[in-house]
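Have a look below at one chain only, the form predicted on its own, in C-alpha cells format.
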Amino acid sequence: MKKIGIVLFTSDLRLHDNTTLARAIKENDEVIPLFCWDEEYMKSEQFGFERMGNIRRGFLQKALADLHQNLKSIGGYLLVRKGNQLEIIEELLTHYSVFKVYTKKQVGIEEKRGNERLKKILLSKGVDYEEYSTSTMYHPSDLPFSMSSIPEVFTKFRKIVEKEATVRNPLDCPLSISCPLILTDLQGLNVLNNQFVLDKRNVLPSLGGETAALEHLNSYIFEQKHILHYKETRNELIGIDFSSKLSHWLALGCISPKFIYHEVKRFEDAVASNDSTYWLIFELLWRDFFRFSFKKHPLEYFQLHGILGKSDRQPTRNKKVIDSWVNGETPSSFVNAAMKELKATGWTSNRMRQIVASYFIYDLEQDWRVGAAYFESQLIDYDVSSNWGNWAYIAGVGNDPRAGRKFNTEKQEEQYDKERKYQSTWL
C-alpha cells in the first residue's frame, strides 16, 4: 500500500525552504498538496469588518495559482477545496489511506485552536499530525531563551539574538513530487484565470506568488542594488523602490525570511555592506520578535489592555468617527490620503501606518483594536503578529518601553509630504 501524506498549505505558499513540504515528500510515496478556501471564515466579521477583504482575497488567489504552476513543474498539483479544513480533510481521509498531515505552526490564537482541533480529530482516526516552523528568520529552537522567557523589549531581544543565535541555511526547492490522481478544484475557484488588478496608482511591484517574489528580491538586491539605500529611503511615501516591498509575499509565505537573510549576506560578501543592508535584516528581526512574542502572549495582543493588562486610557467606539477614518474623511488630509491608498490598494507605507494608527488612537480617541481589525481586513500584507503587535505597540499596551507612540500629524506631514505630492496622488 502506498504511503500518502497531506500537506495543508496556509501561509507558506512556496516550494523553496518549506520544511513542511520537504518532510512530506521525504516520508511518503505520494503527497496531496492541499489548500482550503474557507469563504465563510474570510467573510466573517470582527468589529464590523470582514476578516479578509477583496484585495487580500485577490492576492491570495494569484499566489495559489503560482504555487499550483510551480508544483506542476515538479510533477504535482495544488488541490484547492472550498470549505472548512476539518471537513475537507475528513472527506479526503474517506478516499485515501493517509499516513500523516503536515502543516505549519500558527501563532494567531484562532489559527492555533484550528490546528489543535485538526490534530485531535486526526489522532483519533489513527493519522499522524505534525507542525513545522516555516515563517521566521531564526528558528524558535535556535533562540538562546525559551518562548516564555523572551524579552518584552525588542532592543534586548535583538542584542541577545544577534550575539548568540545563527540563521539556518534555507532548504532547496524539491526536484520532484508524486501526487495521487485527483480532480483539482482550481478552475472552479477561477484561480488560474484570476483577473484581479490593483488601482494603477499602487506602488507594489507585483501581485504574483513565489515566482514574482524571488524575481523581485533579486532585482531589488542584486540588479538594481536599491538595498544600498534602504535605510535612507524606507520612510518615503511614493514609488516602488524606496522600500523592499517584500511584506505581502512574506505574509503569505511566498518567500522565506531565511532565504532573504542569506541573499542579503551574499550581497554583502560580493558587493557591499552598510547600514542599509543591515537594516533590512533588522526589520526581519522585528518581524520575528512579534511572532515569538505572540507565542508568549497568545491572547493578550487581542485585548484592550494588551500585554500590560492595564491602561489609563478609556477609548470609545463611535461609528461615525470610525467611518470617517476608514473612508478618508477626517479633518487631516494627510491621514485621508493614506486611508484612501489603503482602501484602493491594500497597502500603505510603514510610516503612514504608524501615523494613521496614532491618529485613530490619540486624536480620534477610538479603540485601537477596531483599527487593527480594519487593517486585518484590508492589508494585502496582513500578518497576524506584525499587525496586532504594531497596533498594540502604538497604543501603549504592547512592547513599547515608552508606553505609546503619539505622532504629531502636522509635523509628520511637514517632514514627509511638505510639497503635498502624496496627498495630491490620493485625494
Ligand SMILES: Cc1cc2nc3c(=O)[nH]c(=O)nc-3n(C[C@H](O)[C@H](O)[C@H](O)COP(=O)(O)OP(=O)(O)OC[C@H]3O[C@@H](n4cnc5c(N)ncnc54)[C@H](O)[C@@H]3O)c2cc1C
The other form holds:
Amino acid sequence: MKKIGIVLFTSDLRLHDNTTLARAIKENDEVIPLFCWDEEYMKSEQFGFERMGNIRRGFLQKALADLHQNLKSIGGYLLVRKGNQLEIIEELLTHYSVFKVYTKKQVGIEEKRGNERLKKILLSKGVDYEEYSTSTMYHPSDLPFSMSSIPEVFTKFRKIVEKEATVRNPLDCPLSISCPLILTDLQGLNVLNNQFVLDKRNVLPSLGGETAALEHLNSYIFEQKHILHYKETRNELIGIDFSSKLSHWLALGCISPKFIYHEVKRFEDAVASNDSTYWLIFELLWRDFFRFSFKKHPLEYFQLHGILGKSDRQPTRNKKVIDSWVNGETPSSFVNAAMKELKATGWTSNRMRQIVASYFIYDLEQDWRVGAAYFESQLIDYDVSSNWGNWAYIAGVGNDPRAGRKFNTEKQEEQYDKERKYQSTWL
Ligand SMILES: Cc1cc2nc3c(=O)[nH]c(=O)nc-3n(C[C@H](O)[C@H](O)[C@H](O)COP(=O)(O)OP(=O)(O)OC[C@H]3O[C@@H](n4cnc5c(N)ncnc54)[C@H](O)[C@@H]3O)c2cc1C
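Taking the form predicted on its own as the starting point, write out the structure of the form predicted together with this ligand.
Complete assembly follows, chain above in first position.
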C-alpha cells in the first residue's frame, strides 16, 4: 500500500526552505499539498473589524496560485478547499489511507488551538501528526535560552543571540513530488473569490507569491544594491526602494527569513558589507524577537494591559473617533495621509505605522487593541506577533523598557515630510 502524507499549508506558501514539505516528500510515496480557506473565521469580527480585509485576500489568492504553479513544476498541485480544516482533513481521511499530517507550528493563540484539536483527532484515528518551525530566522531550538526565559527586552535578546546562536542553512526546493492524481482540483484556487484593484500609488514591488518574492530579493540586494543604503533610507515614506518591501511575503511565508539572511551574507562576502547590510538582519531579528516573545506570552499580547499586566492609562472606545482615524479624517493631515495609504494599499511605512499608532493611543486616547485589530484587517503584511507586539510596545504594555512611545506628530512631520510630498500624494 502507498504511504500518503498530507501537507497542510498555512503561512508557509513556498517550496524553498520548507521543512514541512521536505519531510513529507521524504517520508511518503505520495503527498497531498492542502490549503484550507475558512471563510467564516476570516469574516468574523474583532473590535468591529473583519479579520482579513480584501487587499490581503487578493494577495493570498495570488500567493496560492503561485504555489500551485511551483508545485506543478515539480509534478504536483495545490489542493485548495473551502471550510474548516479539521472537517476537510477528516473527509480526506475517509478516501485516503493517510500516514501522517505535516504542518507548521503556529504562534497565534487561536491557530495554536486549531492545531491542538487537529492533532488530538488525528492521533485518535491512528494518523501521525507533526509540526515544524519554519517562520523564523533562528530556529527556536538553536536559541541559547528556553522559550520561557526569553529576555523581555530586545537589546538583551539580540546581544545574546548574536553571540551564541547561528542561523541554519536554508533547505533547497524539492526536485519532485508525487501526488494522488484524483485530487487535482484547480477550481479550488478561486475559493477566495476576490476581485480587487490596488491603488496605483502603492509602493509594493509585486503581489505575486514565492516566485516574485525571490526575484525581488535578488533585485533589491544583488542587482540594484539598495541594501547598501538601507539604514539611511529605511525611515522614508515614499517609493519602492527605501526599505526592502519583503514583509508581505514574509507574512505568508512566500520567502524564508533564513534564506534572506544567507543571501545578505553572500552579498557581504561577494560585494560589500556595511551598517546597512547588517541592519536588514537586525530588523529581521526584531521579527524573530516578537515571535519568540509571543510563544512566551501567548495570551497577554491581546490584553489591554499586555505583558506588563498593568497600565496607568484608561483608554476609551469612541466609535466616532475611531472612524475618523480609520478614514483619515483626524485633525492631523499627516496622520490622515497614512491612514488613506493604508486603506488604499494595505501598506504604510514603519515610520508612519509608529506615528499613527502613537496618535491613536496618546492623542485620540483610544484602546490600542482596536487600532491593532484595524491593522490586522487592513495590513497586507499582517503578522500576528509583529502587529500586536509593535502595538503593545508603542502603548507601553509590551517589550519597551521606556514604558511606551509617544511620537510628537508635528515634529515627525517636520522631520519626515517637511515639503508635504507624502501628504500631497495621499490627500
Ligand atoms: C504599529 C505597527 C504594526 C506593525 N504591524 C506589522 C505586521 O503586521 N506585519 C509586519 O510584517 N510588520 C509589522 N510592523 C513592522 C514594520 O512596520 C514592517 O515590517 C515594515 O514596515 C515592512 O516594510 P519592509 O518589508 O520594507 O521593512 P524593512 O524595513 O525592509 O524590514 C525588513 C523586515 O524586517 C522586519 N521588520 C522590520 N521592522 C520590524 C518591526 N518593527 N517589527 C517586526 N518586524 C520588523 C519585517 O519582516 C520586514 O519585512 C508593524 C510596525 C508597527 C509600528
